[in-house]
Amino acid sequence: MDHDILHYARKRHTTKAYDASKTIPDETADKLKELLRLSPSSTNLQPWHFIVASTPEGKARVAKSTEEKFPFNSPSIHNASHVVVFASKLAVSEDFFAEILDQEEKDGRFDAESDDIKTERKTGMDGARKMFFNIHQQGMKDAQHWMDKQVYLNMGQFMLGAAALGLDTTPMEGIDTAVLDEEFGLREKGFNSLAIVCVGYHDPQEDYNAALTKSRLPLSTILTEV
């Protein structure tokens, strides 16, 4: 049965316990990966990298980030079907700008009736992206924070998409990111980890949060219409 988007927004909750016997089918896991790839980001910068752990060995490596400081989070990592590490770029090079631009061209973003118009569109996109990045890097001095925010945009879309696929999720900042960075050599690759999301099927007997009423502030508090 099809549902509108509010059905999944209302149904989604932070899962507190997973059924370790249930595994996400490969076809659904592939859709999750596409959700990561298709997320919006400011100027299409895509300043992220993801690690998907679906084997016991892989999840154990992720769980190292919780063993010392956040042991209460370890069971969810081990019992979830999949765990995704969300990481943000530490810097943006000219080569990376060129890589994005080349991909956009391959995907037909600049297609036009003449080469001149195509070149104009391509040059305009490249200039706009660098302009906004430089606003944050040189003007506001918050480029790292700005890129981190793009990763969190991805995380929000990912969790809502997972709910639409019939899956349960747990966003988790209760991790030692330094441990994760070292375990997967992220900083050497130009990234730093921010958070993880566990994905799978909740344990109806142990996931107490599933039965609780969702609580949010009313629109009258959070919304102004003009």
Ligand SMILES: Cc1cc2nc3c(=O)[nH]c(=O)nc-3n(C[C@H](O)[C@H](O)[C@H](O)COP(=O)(O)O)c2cc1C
Contents of the next structure:
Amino acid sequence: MDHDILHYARKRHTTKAYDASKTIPDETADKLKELLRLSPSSTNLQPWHFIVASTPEGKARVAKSTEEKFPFNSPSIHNASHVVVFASKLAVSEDFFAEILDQEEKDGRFDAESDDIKTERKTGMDGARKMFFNIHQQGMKDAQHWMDKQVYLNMGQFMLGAAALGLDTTPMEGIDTAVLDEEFGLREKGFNSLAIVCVGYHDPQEDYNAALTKSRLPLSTILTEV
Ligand SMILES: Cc1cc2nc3c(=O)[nH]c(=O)nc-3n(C[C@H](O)[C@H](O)[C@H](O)COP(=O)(O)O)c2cc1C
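Next up, the form predicted together with this ligand. The previous block was the form predicted on its own.
What follows is the whole complex; the chain from before opens it.
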């Protein structure tokens, strides 16, 4: 197995056409879902929700978001094996803060030799998370944008991870997020969709982007070493 992550970073490309006859095996799909769960986020806030469409009906529902304004994106949604909708939280409640803290406790994050130390660790984490959130909520007034950024980070990890699993992906902002929100009742659930990622196996004949060389600015332009 090739563990050279650069190999996958180079191999990953925006797939322009999928082989509709190929389906991601369940075991691999489970790994993809686990990638979504394992992504880092600032203060471990995990301000996201995902909709995974793998049936023709499910994918057709997602494709409603491209039909009018972005029809060039529709075939990839129908023909990919799976499509993931990346949605971001609209607001954070006290209950949600408590839910994350409880999960961290269950996962053993605060385990300590005494109850006092455990309580101190737990209270410290809760306070730090709320402090960061409030910097964005009350100070910078960009809490929603800040949460969106966490979701995009997840998307990046997801695509590289999918490439390492031998899969092809297409990130798409060419979707009408209002249509998606409506279709899946996302706003009522406290989320809004940001983008989608199609995942599957490309059609080597039709996926013209696979044969094109990658184009990126040189390091001398984008990086400063000090
Ligand atoms: C957030 C995001 C949204 C994108 N939206 C679309 C899209 O709607 N349709 C599409 O064909 N490509 C889309 N792209 C693909 C980009 O054009 C592509 O990543 C870029 O040109 C670099 O090429 P590469 O991914 O093949 O390396 C998107 C990429 C990103 C990261």
